[in-house]
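One chain comes next, on its own, written out as structure tokens in the form predicted on its own.
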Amino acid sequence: MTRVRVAGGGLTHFGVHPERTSRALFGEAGEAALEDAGVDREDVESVFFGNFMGELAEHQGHMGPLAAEALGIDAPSTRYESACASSGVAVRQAVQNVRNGEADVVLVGGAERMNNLPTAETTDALAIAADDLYEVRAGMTFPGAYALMEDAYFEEHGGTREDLAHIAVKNHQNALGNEYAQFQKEIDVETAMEAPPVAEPIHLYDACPITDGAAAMVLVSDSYAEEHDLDAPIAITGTGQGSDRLALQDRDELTRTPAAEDAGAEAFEDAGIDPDDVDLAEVHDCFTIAEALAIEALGFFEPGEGIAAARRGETTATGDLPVNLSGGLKAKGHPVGATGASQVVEMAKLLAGTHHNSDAVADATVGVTHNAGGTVASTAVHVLEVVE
């Protein structure tokens, strides 16, 4: 089984672009992931598409052909449809494809444009996440959803929201100097834990903001990276996904993420690695509590010992285990359909040592990402390997 080797990425700025369409957007980012490449987009046998909410916020469906034509790209081209995590999905699906030899070469990422809507209806927009039946026509929101699952953690295991006020203040310390990123804004603890609330006990700098934006990468087999002569040192040496009920009230339990727990074992074991074995990980922080439920469920730390990381300096950049050196969702932004990809874009860049950051981790050699759907009802995990 070949190696799947990232030969370049490319990013869009994230933030508020409500003039651009969601395929110009990702026309941007593929470009980018071709030039950083320097593969030819000839030589592109297949692209894979993340995108959420395209029927409603820009009245497109059926966006596969959008995304290899926004490119010029003449290949089979498929959209991956998986709330927010569309693109890690398309990230798995395309990994397995170079893998099982039915392509050398293939773009995958994904898009989104959300702030040409007003914010009640992206709201409501993102809400056909969540169980309709028996959530969204009660009334629940994400942030109401998450709140449920804070509280819950709160009850279980203790902590604070200063514990995850130090989540945002160390991401956004994060995003300083990452020219992608929504929010380039240091913040202090004492900022976060004043903010007004959204949904109790979750508050504004709990949350991550409203994103348009857009991420892709050209992934190689071995053979081709070495006939073609590419310098693609980092790979993606495993692969998980896992699901989980969608409404929360059918979950045994709301502290912990099955989901997440079971892709993350299925990555480590099809890269033959342990938790402990990696060096920084891009987890999905869409709120604070979620950096926390995520580092749990992939083995990071013990249930109830998360919510403090950050606060202890364990996460930090200059901590035993740095985790989203990229700003995470939380100040790098969110473009629901494109989070994923954009995550292994950024941590192929960490490990490279092309990133900002990279200095922080310039002894690295593993990372992990770990991209989630709804209140974590479908994961997906990738490990990358610095194999040269």
The other form holds:
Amino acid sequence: MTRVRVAGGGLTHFGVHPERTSRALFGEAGEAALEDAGVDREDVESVFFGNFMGELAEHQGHMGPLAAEALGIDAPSTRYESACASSGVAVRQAVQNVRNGEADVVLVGGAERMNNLPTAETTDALAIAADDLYEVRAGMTFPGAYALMEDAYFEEHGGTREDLAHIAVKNHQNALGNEYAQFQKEIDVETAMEAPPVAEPIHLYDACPITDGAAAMVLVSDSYAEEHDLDAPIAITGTGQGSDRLALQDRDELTRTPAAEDAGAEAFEDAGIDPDDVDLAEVHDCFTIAEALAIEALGFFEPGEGIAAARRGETTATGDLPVNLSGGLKAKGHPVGATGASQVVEMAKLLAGTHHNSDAVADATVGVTHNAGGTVASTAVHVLEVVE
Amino acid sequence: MSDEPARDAGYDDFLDAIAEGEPYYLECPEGHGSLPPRQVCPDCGASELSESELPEVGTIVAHNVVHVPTPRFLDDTPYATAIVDFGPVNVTGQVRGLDPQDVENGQDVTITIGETETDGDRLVVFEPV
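Same protein, the form predicted together with its partner chain this time rather than the form predicted on its own?
What follows is the entire complex, opening with the chain shown before.
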């Protein structure tokens, strides 16, 4: 089985770009990825594209061929949809494609256009990641779903909104200097606490913004990297995926995310590492409580301990395990179908020493990305390592 | 073909049964509970599913108060949604008969059918015992 290298990555600015179509966004990110990789577009043998709400936001299905076309690539191209884990799942497919010898060069990423819709309609579009019959028709929104998980977490483990505010403050701090981030603005705990409610107990500063953007990367086999003398020091050494029952009401527990536990365990075993070996992580903080659930599911913290990790300084840039040095979904933004791929792009740069926050993790060799769909009914986890 | 939207078999039957005061859940031979529509038990794959009476009273295990809704609930805010444990199954719905801010976990409720303020669509509603 060949090892899979990250040859190059590209991002658009994550932010409010309502006039830009997802194909145009993906064209920009993909072009940047090919340039960064130094790989000829004619060598790309397959395209893997993540997108969630194209039908609702752009009246556009069948986006695989459009994604390849946007890059001038003549190769099989498929769209992957797993809600907010769409491009994390696409990355996993791309990794497996290279590993099993089907291809030496693939391009993978995702794009989402969201701000062209009014907020209520975007809220409606995001809600379709939940169970339509039993959740959406009862008035559940996506913030509402995570609010139920947060409420159950408080009930079982304790913790406070102030603990969660520290997660938001940390991720905003990390985004300072990230030219791709939607917010490059420091916030304080007091501001987060006083923000208006979205779906109590979730308030505005607990939630990621609505974002337009795209991410892409070129993955290559070891042999291709050697033959073409590529500068590709980072490898994806572990991949894992998990699923859970779609509706919260059908789960045994509301305070754990077994799909992420399974995906993490599989990815760590695949890479031959333990949670203790991990130097930094990019996790799916669509809401602040989601970061707490993620770092518990990955085995970095015991259940009930994740919520105050940022407050204790353990997951800040200077902590033992920096989490979301990119700014996370909270501050970097969350163009749904691009998020999973963007986490891998940011992690590869962090490990390679080319990220604005690389100095915080100068000796790091192992990073993990965690991309969750819905209320974590889908999760893709990847392990990245410095191999050169 | 009718111009009316088609019913969702199983789900709309479940709502009808609640409205008639005879709510049920689906039970497999192993005793796993689930809600329709189901071809097989989602826990064990058993295909022999029978309708069993839903317990009259359930308990709120988690709740929220929604302020930013989808278009179908624009005139309903703020409202509380909750997940209610009825024993063999949990059910999600809107809590009424209480100020949303007064809803608490552990509160016992009964299940009924209500209508949204916005469009008059029917939905699962919980009321305090």
